[in-house]
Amino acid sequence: MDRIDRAVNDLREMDELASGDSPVHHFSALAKLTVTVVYILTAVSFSPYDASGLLMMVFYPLMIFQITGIPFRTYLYKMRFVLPLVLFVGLFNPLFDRRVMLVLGGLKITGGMISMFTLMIKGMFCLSASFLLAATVRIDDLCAALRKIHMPDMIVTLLLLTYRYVSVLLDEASIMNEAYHLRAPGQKGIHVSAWGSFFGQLLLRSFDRAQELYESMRLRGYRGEFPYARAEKEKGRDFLYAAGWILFFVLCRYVNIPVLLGRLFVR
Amino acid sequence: MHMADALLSPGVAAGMYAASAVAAGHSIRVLKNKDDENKLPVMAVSAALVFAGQMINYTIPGTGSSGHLCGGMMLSALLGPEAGFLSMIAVLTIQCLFFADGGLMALGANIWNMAFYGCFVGYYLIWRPIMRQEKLDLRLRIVLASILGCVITLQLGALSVCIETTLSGITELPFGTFAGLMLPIHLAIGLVEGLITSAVLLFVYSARPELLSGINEEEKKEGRMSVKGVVAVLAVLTVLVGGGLSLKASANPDGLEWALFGNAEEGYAENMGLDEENFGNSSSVSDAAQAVQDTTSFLPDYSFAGSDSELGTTVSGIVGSGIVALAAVGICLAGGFFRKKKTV
């Protein structure tokens, strides 16, 4: 599949999923941002040779995938971006960081192998909570919760509007790419003769259109302002929400339940 | 070039979000000024547009490989630096939602890589000095201006991700092979990238010069340079030195540390503030970060190799993370976790 529609699926498939019925999907967005935020932080703090402690934290993008019900395999298809860029930094450590730091039957694990590996694991556990927070939450939703924190205007409502443009602009780059590759069959991407004609049409067609968009809206009465349709408020249940994940991730953070749940079995 | 939450400490990613959050009160703060506030709508398609642009792929001569769009400096030459500079953390944002491209917690330091350089330096520095050199063609300045501004934007952008990995003391390689691995990289990425976005560039100035910041009206006039000839003269010169530099620079990784701390006698590691002794892992930002970690982190309760007192800590750890992933297995069994998606 093409690059562009891949990005138009992957938006449809986003947009499907914030609108699913879960539980999880009926707290607040800014319980549920609150959470995402409160996790990252605490996940990246653990000491990059606690993985016995960091390896609690898997319970959270674990309990949301279970209650939502979204497919694992959509989160783990989208991190092949990035996943190798945390292996290139991780993949170094093993290398300068050769300390014996415990020796396992005859294998000696370095501060290194267990640096790179708590790496590795940060990476996925933040790349989870930062998608299960837009697998859960609305775009007009998380922008409510990024005004009620006092995020500017102007950035929020730049946010909504690129997010509504961005389908629509694919779709139209994606038939324009469908239709010179057709014209141009077994040609990887478009050539040198038209890069500038090629996206610079769509550029003008767009600016065009933005123009008569913005027209219309100030016909309409905008003044820069954009006004919300309904504000969600918060209730006892959404900061029972945050409030317990919260002191969860504490917990894990400053307790290390690996090594006590261990002792109950090692002397 | 988007970066992960892990790549990055949380008070460097703390500091980068400020650092982000003053440029974009700055834009705001002009836009609002001048007014611009209310053209919005025009920001947002633009972001869309170059997001959609960014997914096209263009065929690299010769190559057999495709390159992209540079969407910071498109934007800045299309909107100017402050609505570009905004348009760009939207971009960025939905990247980062949507796409898992970079991390949230690491978005503040994205936005400044990729959109503040990108924008503010790209236009203030590059983009607007470029255009006032009214005895060169003014295709020739765009070109000159695209590719430029690409290369540079790029390369401060890659060097800051070295940077801010290194002062967060997240990976053991030093800071001049890191450097020396992501710049000639990203230097090829570049010049790529402002071969293809001046050739859109051209594109919009012989249809709709109005549409381009920073071009004075009087000068709008037919220049005599062939777009094609331009950018195959450029695409050029641009393999053989930007080949060259990257062999160079590939082959002698500490050509950096050198540029960064070797010049002392010039007064340049002074005027950067930049102390090798003191640099990366072992300067002071990163040993205090590295402090303020030590006491909060569980560490001092794990058992290293010698430490026989501490053996039984690191048995019961080996021993209650194996519970602990039983019980994580147990969690996805009970669901279904591995479940096909459904189809509706």
The other form holds:
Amino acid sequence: MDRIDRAVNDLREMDELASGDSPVHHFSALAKLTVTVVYILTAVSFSPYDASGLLMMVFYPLMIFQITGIPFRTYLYKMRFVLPLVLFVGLFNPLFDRRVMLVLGGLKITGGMISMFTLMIKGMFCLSASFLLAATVRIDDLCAALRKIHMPDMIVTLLLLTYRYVSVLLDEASIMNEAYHLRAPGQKGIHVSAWGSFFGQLLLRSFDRAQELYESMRLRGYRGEFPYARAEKEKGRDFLYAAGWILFFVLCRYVNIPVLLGRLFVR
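Form predicted together with its partner chain done; form predicted alone now:
Since only the chain itself is given, any partners or molecules it might have are not part of what comes next.
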């Protein structure tokens, strides 16, 4: 399968995941958005040397993956280009911070090693939380939730239209790519001599399609404010969901649970 076709399928698969029927999908978009934002802020607030306390934050993504039934390998596949960049963060910390902070079986663990590990874990946790939000909330509902917290309408509309137009752009690119290979059978990829005309045609076709979409929106009553999904009223279970997770995050942030359990069972 061509890369463009794979990108189109990946985008459609995210929409299918967001339209799931798990208990998490039934909570309001605002509750899930709040939990995700608080989770990310809590995760990044941990000290670079507090790896043990940070590890407790893994329960949130693990629980959501389990409840929603989203395979973890799907997350790894979707984030295959971003994960290496996240893991690269802090890679050189051991070179700059060589203070020995722990000795395990004769192995000296430096502050740079601990901070490198902590930064990598933070990146993976934040990335997994963002992925789970996108996989359990439709883009229309997410934009409606952003408007509820008074996010500027222009920014929200731009986010929604950009997300929607990416699929249109990829469809146009897929059609042009298929047409090119019908005229050049057996050729792998697009020859460098055709790059200019290919991307130029893609740009012109995109402008034409964008104009058609804008005219359709105007005919349907668009006057600068996009009619987002119907505002969903939060229920008691939504407040309980958000409050329960936020309390758990606060507990993990201010109480080092692994150290506490170690003191209780190892004496």
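Note that the rigid core is defined as the largest set of C-alphas that superpose within 1.5 Å between two forms. Residue numbers count along the first chain shown, from 1. Note that the structure is predicted; figures quoted are calculated from it, not measured.
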| property | result |
| --- | --- |
| Residue shift check between these two forms, rigid core fit, S216 Cα at least 2 Å | yes |
| V100 C-alpha shift between these two forms of 2 Å or more, rigid core reference | no |
| Is_shifted V89 between these two forms (CA, 2 Å cut-off, rigid core) | yes |
